[in-house]
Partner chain sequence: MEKSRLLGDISDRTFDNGLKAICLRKPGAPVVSVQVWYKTGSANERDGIRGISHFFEHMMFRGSKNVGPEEHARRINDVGGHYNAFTAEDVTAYLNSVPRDHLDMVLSLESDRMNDLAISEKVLETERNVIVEEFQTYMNNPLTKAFLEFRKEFFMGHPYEYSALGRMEDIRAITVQDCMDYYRRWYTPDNALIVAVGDFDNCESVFEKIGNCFARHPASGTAAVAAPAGPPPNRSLRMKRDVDFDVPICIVGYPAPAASDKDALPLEILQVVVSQGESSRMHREIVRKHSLAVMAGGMNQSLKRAGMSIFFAMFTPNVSQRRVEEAIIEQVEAVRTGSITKAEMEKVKNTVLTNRVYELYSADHICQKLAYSETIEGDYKRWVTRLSELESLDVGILADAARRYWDESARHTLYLKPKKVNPLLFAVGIARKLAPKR
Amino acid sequence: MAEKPIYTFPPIVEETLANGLHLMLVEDHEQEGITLALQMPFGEFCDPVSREGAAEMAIGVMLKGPASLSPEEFSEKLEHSGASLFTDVGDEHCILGGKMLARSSEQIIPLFWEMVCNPGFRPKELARIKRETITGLQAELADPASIANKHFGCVLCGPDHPIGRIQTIRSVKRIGINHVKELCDSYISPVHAILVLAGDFRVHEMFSKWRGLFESWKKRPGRDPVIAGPLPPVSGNRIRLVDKKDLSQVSLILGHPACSELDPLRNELAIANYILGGGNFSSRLMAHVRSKEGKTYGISSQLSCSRNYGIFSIATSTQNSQAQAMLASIIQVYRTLSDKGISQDELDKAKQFVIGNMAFQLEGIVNVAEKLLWLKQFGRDISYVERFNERIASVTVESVNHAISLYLSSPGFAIVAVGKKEEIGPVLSQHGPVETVNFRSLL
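Assuming the form predicted on its own, can you produce the structure of this chain alone?
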């Protein structure tokens, strides 16, 4: 007998309009609310070289409202109706969304759509967003973990790959309103865009009422979506030390390329990552490096996957005096997993977490809308989620260990350390040539 689905989506009605916009309508009367979420293949990888941060600012300016209203008037209309906006700007995609009461939809949906189709590109609002962004970047200079994370992509991929380009205060200052407009004109279009409407409505009424509005978004010639290619393996250690002389601790990130989201072994690798360092106190890294050896308060690993590439990383911090032993312990735990694989008991516990985590991601209609966009982004149908527990149940020790042999057995690592050069440099040099940069390179 087949297992009960982990989740059953409400009925979904789909249609692609004449302008290329793909609509997904989800009728759900559990709560008196409506969510709309617009996903476009426009993200940080679209940033012009030397103007990193432009895509995020373009979306930020759009969120200030349409050209027909001042930002204050736009905000007042949203607040008066109890509506709110949300956004997520990723590497290759972004989401613009709104949440509202069903009874407010007649006011908010046209307002949202006008914001998308005819945003008010106001230099004053861009200047305000730039100031806020620069303030945030300046604050990050006091956070060694944030500094390490920014440099890691560059060390792993190089500056010519979009992952390797770093947003700095200097790059943000270069962004003008003309760059924001050009980005929007080039990439924001109904073609390749997906709009999910989910919540308390009747599908046929929603179609008849709003079809004309959604089709009013005009097609225009633009650039193809920026989708990054696969990453080459790391054959030897690439090491960068970010010198920050006032630190008594060192922040470390090390990692390498991994599988893409669409790889058949992606779930197996996610389970392996959970066992190694994604499972908090149950993970091997926490048990060995923190609990047994007491070298840090926290250590974790992460698997991040996109369409054509994936990245595996381990992040932690420790006292300068413990840096050598810490790095050796991390590599030892990693190599033990690579050489010997996982046990059945570890697999069983990881499966429970992975299945439960997927169910948690589907709580509430907003999460359901975003999960539908995620499925569309990777060309999957809803059965991928509804039968996710069956997929995970079929994972075996042998299949996970096969994924480990392919993707968690890297001969080398990209390594970034943020710390005091005089104390950390000699430790890192034992693992290969060290490139040293000043932490102020992010200014």
Given for the second form:
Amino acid sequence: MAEKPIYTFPPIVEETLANGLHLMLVEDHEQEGITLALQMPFGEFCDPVSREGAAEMAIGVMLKGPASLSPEEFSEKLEHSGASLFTDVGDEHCILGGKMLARSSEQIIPLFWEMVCNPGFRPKELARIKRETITGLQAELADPASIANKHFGCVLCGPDHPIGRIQTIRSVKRIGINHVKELCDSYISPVHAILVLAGDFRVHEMFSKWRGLFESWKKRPGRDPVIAGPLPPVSGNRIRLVDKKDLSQVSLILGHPACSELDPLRNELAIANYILGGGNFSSRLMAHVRSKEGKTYGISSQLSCSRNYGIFSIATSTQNSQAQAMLASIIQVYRTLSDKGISQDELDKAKQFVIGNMAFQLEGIVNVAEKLLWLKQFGRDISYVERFNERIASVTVESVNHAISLYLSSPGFAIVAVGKKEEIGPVLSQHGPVETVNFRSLL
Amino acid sequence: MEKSRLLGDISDRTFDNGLKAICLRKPGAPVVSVQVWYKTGSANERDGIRGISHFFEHMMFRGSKNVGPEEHARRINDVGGHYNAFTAEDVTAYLNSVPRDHLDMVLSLESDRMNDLAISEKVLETERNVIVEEFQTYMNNPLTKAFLEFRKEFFMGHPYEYSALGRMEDIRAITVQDCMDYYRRWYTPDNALIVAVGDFDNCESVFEKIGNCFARHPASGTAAVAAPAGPPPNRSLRMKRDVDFDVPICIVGYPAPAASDKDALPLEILQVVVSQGESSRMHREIVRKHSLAVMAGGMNQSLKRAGMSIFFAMFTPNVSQRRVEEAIIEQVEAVRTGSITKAEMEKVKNTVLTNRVYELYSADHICQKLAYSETIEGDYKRWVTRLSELESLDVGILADAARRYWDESARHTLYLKPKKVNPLLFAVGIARKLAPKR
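Switching from the form predicted on its own: structure of the form predicted in complex with its partner chain?
Let's see the whole complex now, leading with the same chain.
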């Protein structure tokens, strides 16, 4: 007998409009808010070579408002009503969104749409955004964990792969308004876009009221989205030490490619990741390295999956004097999982977590809108979420161990350490050849 | 201004042992949040045990007579929930969110560690290492380190002088006995608040469950009363730090009143007008019109006994720190001596209302707001009535508050000066100066 749905979405109306835009309206009267989220297949992978950061800047320039209003007028109109914008520029997709009061939607929805359809593209605004970005890049240099994160993709995939290309001050300085405009002209089109409008309205009223506006976005064939292919495995350790002399701690990230989002073993691998390092105090890494040995404030593993590839990684920090023991502990815990797999008890608890946690991913209209976009991105319908418990129920110890044997038994790791060369270099060299760069190389 | 949904249904209960509970039924996602806030934090520490509140926050996850080390966290995780904790100047808070069917488990776990915590030498030593790691993580960030030094100077001689991180020499010396003394003194029902918000049947049944779990714990009889400390000393200060960071930063700080003071809300509103968003005065004038800074903003930190208003700007090395500082002060002076426009007041009201609406989508946020308001502002109803309180303010009240708090005689300035000038950043600044004006 089928289990009770884990969650039931509020009423949804969806339709692909004549211009190609896919529109989804979600009626939710919990509070008097309305959220609007537009997803487009335009992300950092679209950055031209040596102009890393261009996609993010393109979205940044759009957010300064439409051609018909000065940036000052645009921000005044928006903020006067209490509304705000949000963005998320990922590797392959971006989301532009807005949060507003239902009573302000008459003013804010057309304003948002004008920004999307006829962005201002003012050179002066790009110059401002570049300065802000450069300052942000500088600020990241104060945070060793951020530095490690920025280098990790490069060590894992190489500097020429879209994942490995790093945004630097130099790459940002090379971006001109023509590059930004060309990117938007090429990729930002209603044909591949999905718009979710969720909140305090009647869907049919909302649909008839705004359909014409959303259809006014001129149809044009956008370029095909830039999507990375599967990543080759890491056969031996690839190690980069980012030298920062003032540090008494070392920040570490190590990892390797994993399965894609659409892989049949995706849920099994998520469960394996929870048991290894994703489950905080329930994870083996936390229990061994923090609770038992007190070597770190935090250690966790992550599994991030896109359409064709996935990346598994472990991140932590520890005092320089503990670096050797820390690396040994991490590798030991990882190899034990690879060799011996998981237990039934661990599986039962991990299943409860992934099923129970879904409720939090659907709390509030912003989360609901983003979850719907995520489902569409991977060609899934809402039953994937509503019946998620049934999918997880079918996971077994054997199927998780099979996923581990395929995806968490890597012979080598990409390793990035940010720390003091004199103290960390000798530790890392025990694991293979070490490439050393200065932390300022990101500039 | 329309009333936000939900808030009419909040209820509270105080049990015989002094424990106060606040409850709100929030239909929607099938989750429930439970938070326990103890009214103790770094302001209750003394020399020798600076950092014990935060140390103790860690120990609360390390097991009791009935629950094993980290089992609290694991049980929450294992049903798909999440937990967290934080230590501040006046409170130490424990936050739990779980699918709605697991409310009983959370209450039972929180009740257990309120009364039956167990601390061994071995666990204390392991956790000390973890805390030293956490301390070092903060100190390895030059901006955090410099700001903590500024904060220490700002509150010199005040109970807020030390942040929750405490002092390393004290952290290294804290004993099991220190922890147990601290536990008995502060972790009692009459010094605690429990807030539950979520998708449960009704508040009455939740109060009953809370009573069943917590009512047996004895009151200490010495419920904490924060020593009246007032604002920090009225003095001005200039600090400069050479930091291993390429972007110069100027921070200007002023004393602010305790969160319960009638002037706290006016200063909060002024902060929105001066520093929040792209339509704020600082962004318009300092970033856009005069191009003196790359980013500019501000915030108020409202605490139980005093507060701090800060304004900051990040700029390029070719701009003089003095000019940036003057530009920030000019904006502060403008609200002290001038008035807020009607449009600005409308904006603030709409911003506060929108923030409130979006907070109400999350049980966790609601819990946190109610608990803050009750423990720091003195009454959770302050949060509930904030929107109507806002309606009663006029521009005269705002300017008057700014005149009294954001005064030159109490101004503190911190200049974070890069140890080295990065030629690339310098070039960015020069290029900006040479760019044609539009």
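Remember, it's a predicted structure, so these values are computed and weren't measured experimentally. Note that the rigid core is defined as the largest set of C-alphas that superpose within 1.5 Å between two forms. Residue numbers count along the first chain shown, from 1.
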Problem set entry | Core-aligned C-alpha movement of residue 121 between the two forms, 2 Å or more | no
Exercise. Does residue 165 show a Cα shift reaching 2 Å between the two forms after rigid-core superposition?
Worked result: no
Exercise. Quick one: once the rigid core is lined up, does residue 98 have its C-alpha move by 2 Å or more between the two forms?
Worked result: yes
For this session: Could the core-superposed CA displacement of residue 76 between the two forms be given in angstrom, to one decimal?
Result: 2.7
Exercise. What is the C-alpha shift for residue 203 between the two forms, rigid core superposed, to one decimal in Å?
Worked result: 4.5
